[in-house]
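Here's a solo chain for you in structure tokens, the form predicted on its own.
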Amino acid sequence: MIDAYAMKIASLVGAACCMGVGAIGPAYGVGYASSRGCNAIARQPEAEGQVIKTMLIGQAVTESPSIFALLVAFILLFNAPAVIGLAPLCALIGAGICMGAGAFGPGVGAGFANAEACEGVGRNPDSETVLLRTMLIGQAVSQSTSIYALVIALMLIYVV
């Protein structure tokens, strides 16, 4: 029999899956961009300011899927389930898995775009504006899947 205690456990498991998996991709992406930024600065020390600016802007965007995962994890932790049953229990765990996995890929992808932009600025500092714009457009498109995951996770929490 499903009771309030089981629902709370489902919320906790969902939150753990959400943030545990949802932090890996963005963390990898941010770290990868940092390493490539360091490489670019080592190759072209006079472009340090431009590389760091590109890296930090890109890293801010790369972190957005983990922020979505954090939001869903907080909702799962602090929002008492309104309905008790097997379907809502599964929905709480599913919401965590959905957002966690949905943050993983976009975090990695945005980090790759950021890393390549840093390398490009290190190779050709004059192309910073074009590279930054191209990176941001690519990151915005790659982030769309994390927004889809956020929408589905919220629907699982509040609709099921």
Partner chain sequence: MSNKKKVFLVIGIIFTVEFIISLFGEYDMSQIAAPFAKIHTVFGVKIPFNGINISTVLNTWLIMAVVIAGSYFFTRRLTPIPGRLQAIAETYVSAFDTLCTEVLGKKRGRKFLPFVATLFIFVLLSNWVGVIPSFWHVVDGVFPHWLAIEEPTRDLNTTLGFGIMCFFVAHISGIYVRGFKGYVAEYFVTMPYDKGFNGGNIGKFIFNMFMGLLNIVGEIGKTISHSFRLFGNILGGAIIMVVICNLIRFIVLPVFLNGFFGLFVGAVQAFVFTMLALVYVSVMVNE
The other form holds:
Amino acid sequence: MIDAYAMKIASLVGAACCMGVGAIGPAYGVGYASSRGCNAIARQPEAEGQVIKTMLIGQAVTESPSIFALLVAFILLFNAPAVIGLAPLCALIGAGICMGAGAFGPGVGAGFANAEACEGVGRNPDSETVLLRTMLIGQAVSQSTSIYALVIALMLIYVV
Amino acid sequence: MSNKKKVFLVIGIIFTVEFIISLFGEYDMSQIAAPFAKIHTVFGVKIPFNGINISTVLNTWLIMAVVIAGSYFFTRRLTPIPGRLQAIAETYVSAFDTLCTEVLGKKRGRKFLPFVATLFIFVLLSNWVGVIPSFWHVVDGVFPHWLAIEEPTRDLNTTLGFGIMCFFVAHISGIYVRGFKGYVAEYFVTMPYDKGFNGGNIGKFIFNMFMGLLNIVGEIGKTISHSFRLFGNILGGAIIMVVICNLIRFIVLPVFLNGFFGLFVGAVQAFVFTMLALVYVSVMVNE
Amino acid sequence: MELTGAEIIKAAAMIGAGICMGFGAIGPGIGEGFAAGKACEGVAREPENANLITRTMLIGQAVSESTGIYSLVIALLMLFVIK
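With the form predicted on its own already on screen, would you show the form predicted together with its partner chain?
Okay, now the whole complex, with that chain kicking things off.
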């Protein structure tokens, strides 16, 4: 009943769930941040350079949950262990769901932080470094749950 | 020839050579997330804990050598009017001096400055070393795989080592500042006790023990997220690079991708890692 | 190939761990992001109180992350304790 083909199908389904769902949140976050960045530039065009710098750095951090999802999807596609059984099959699908859904929330949250920081730099360009620091710390902490999801997904694939 | 032209010439030669060599090589797609090249025995003696990743060790030594040689050459002739190298070193140190003193205060900031600045330069160079084209890696059979230049931070052992080091630095300085009793009370006395022995205190004791367990799990989770963030970002970037290089055979796009995933994301993640280490220390140390 | 009950339970625990950690990560991620965003707003308004605001933000995030840690603990229990 469960053979190598079933395992391959499971890893394909897992990879699809992972990247498909995992792209939603970070994409929304990045887009929201850039919309608020545009707002800030429209209100204060002379702070354009600082706003764009803050926005780009924040977006690089915001999209790291989707990079984790990509990592798990590639591992599922090309490097899934060749163990056959019902439990490993479910583990592959579970890993996909875990990382996919786990990338959703932190992506949105980090995008919120980035957006507010862009707005703040637009309002108060002098405090750019302080804002950048606060934003990076806040984003890093809000991403930790996506990292827990990465850990659980890797454990599902390799350890169990 | 001006300096600018020389730089462009060198970059052009590197990319041309990499392109030509890549025409003859083929990446094995199934190897992109493969385990590292490991050695299990040294002179017939078995290494415990399932071998060591020789590639990671060699690359870490390379970066250590670069950092040591750099700090020697950058500070060799210190003069009141700084030369070019000294100016770079001074800018670096003063930037981190400002950061540390802002977060930790004047006196303690200076104490933690060497730790933080060294951590940053080490993680930064570790993230950036993958940009160097190690094209001999592509040609099969000529050189062993472990001779490739790749980021030590794409190995979980390196980042987890850094994370555990930051954990111990933060907690030991917390014990040093607050004393052992205050340090334990931080975790196990969420709700302060009343005087005397009564029913309310027993309820508070149970609540405090429960919260204490959660606090401990939270501390472990902090260390895990601290190190897995760096690991996941760098490994993810490296895998994206390899896959895209395989698909389009090194034509134009990998240069920009290296710029983004190698230099930009590497610098941002190194800064985030260092900032978080500093903040964890400051949470433990500041009253 | 015969499927035993224990094997089916193990398989269900695998999917359960994935769903648990995956959906458990959504809420804390969004909530902590809100906290970080509002902290950025506060810092932009009063940059001289940045350290105080950052510390408050970290404490709030640590509390709102506790549900994420519950999910992590439950997922680990499902992975390693259920036989």
